[in-house]
Amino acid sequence: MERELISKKELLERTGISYGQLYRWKRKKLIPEDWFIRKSTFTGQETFFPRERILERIHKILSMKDSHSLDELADQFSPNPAEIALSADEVLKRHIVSKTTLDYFYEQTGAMESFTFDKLLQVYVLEQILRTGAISLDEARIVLAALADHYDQLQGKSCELLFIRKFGLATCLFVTAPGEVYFEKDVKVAIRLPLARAIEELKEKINAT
């Protein structure tokens, strides 16, 4: 499942940013190192990026850079977890998830007085995957269990959550970048969710007033 890529030349032309800006943002960790993909072409080695993700990131940087420092943006985009603990009421007030999702999460984990970042990420991912309608409630339990089991290993890494099926059997896996995943033809990908993007969105909701 190879990602659609955009060349560095096309990226600069399409966004209007300069070569210097691009690599300054890379040094400041606003753009992950593993998004810079070197590939051989008929003209030699060229740099490419995952199209959708880099265009979305640059749009956010341009829209936020006048009101936030580069260090603040780097923290916002970082895949490292925020230090936070929210009550259930705060989770709902900040529209992190719906009450329906929260109630279902409680059914699987039991009620809790406060949500640390790892629990917030679990319930937020649960909300995102249930909204797609691509998996059932029973299958959502597989995702929750996988997130709980592998959260420590995934901290600070850019990775994607994949939920796949083959002949009625389903499983969840995490793919760390850089890398591509190729499946045999009978495998169906039901969910493909970049966790770094989910963490970024979650941080925005946590910081919302």
The other form holds:
Amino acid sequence: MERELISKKELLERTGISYGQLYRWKRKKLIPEDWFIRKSTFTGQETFFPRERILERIHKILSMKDSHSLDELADQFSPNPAEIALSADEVLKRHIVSKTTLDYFYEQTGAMESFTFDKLLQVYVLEQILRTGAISLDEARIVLAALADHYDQLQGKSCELLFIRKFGLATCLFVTAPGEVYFEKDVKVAIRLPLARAIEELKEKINAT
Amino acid sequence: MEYEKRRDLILAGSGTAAGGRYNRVELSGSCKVAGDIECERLRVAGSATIDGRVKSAVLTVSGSSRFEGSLEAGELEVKGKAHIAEHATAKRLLISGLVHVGKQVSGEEIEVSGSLTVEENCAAETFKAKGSFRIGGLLNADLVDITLYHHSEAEEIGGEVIRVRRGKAFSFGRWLGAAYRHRLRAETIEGDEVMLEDTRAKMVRGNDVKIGPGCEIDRVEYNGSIEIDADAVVREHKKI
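I have the form predicted alone already, so could you send the form predicted together with its partner chain?
The next block holds the full complex; its first chain is the one shown before.
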């Protein structure tokens, strides 16, 4: 699903990390298994990574590794949801979502006192997709419903949310990695949101205070 | 967890028991346990089949055992034979017998003096082998320390320090010549510090690489230093 790749060699060179570190982080699940993409090249098998995501991840690990243990980091990066519940006030205070989004979310689901992780993720995704400006409120409802329906199946997997449009018709889908989707030419991809990354950002915000 | 309140399960002779939570489980004779077991100590001395997941602080197998589910232990020692159909996780894993794992192995310390076969990946902080192993996927450890007394193989080996040495004991193989020598085979070996003897690999990458006697390597890529023994074949090497 990734457009640009970086080879392991180039990655080590650019970030200055060692083989030992890379393998250790893989072992500790700080780097997801499905980011290791094997390809044949003229010198034999080589490993590639999704460029943007791995560089971002490595920088994050490097900046946090002195203050956090590897296990803590693994928790943060894991696509498995954290066990937590936040009150509506805290959701706003930690800037997880804006008041507008929260109000709109309440319209859909009814008012809520405390948010569990799955609800937090729903409202966070809602904020993200509305913020792109690429979809309307009504369309966002489709995404919310789909996310609520499939949340259980998507747990622990790294997957991407796609919102597509064709001739005024809109729908959304979730694609779990590793996998690729190809569309016919009339399809417009309005939104492409990696959920694993949304989860990671959300956890960062939750743990921020 | 309060183990005092749990009861022991002791099966001798031939028998069947249900799974559950126990304090101490002893299986000798030919027995079968249906269901998951969670216990403090589990010892298999005879021949046992366990049809479920096992979680035990200490697990010892001196007989022959089949685990149909996954296995999780603080310390796992196999002197006999163990067949684990699913994942095996243990802080400390000591293998002097024969172990076959259908999926992945992960642990902190793994020591193999018998034989270990893993169909998928094997990960640990330290992996020490004096026996033989076959790993279908990646062998990933901070320290990989292998002394070759038998043939061993892994699809990939990666870590910080990777050391492969020739076993010191007298062997007919060595006496008969290179063709009979015990070897390690791997597609790729990558580490910060790589020292190899009697290894056949397609690609070796590292910072400091030492290719010792008996090696046959298609290509070495290094960015620090390289040493190649006169009794080794390296088809290509390149400083990156």
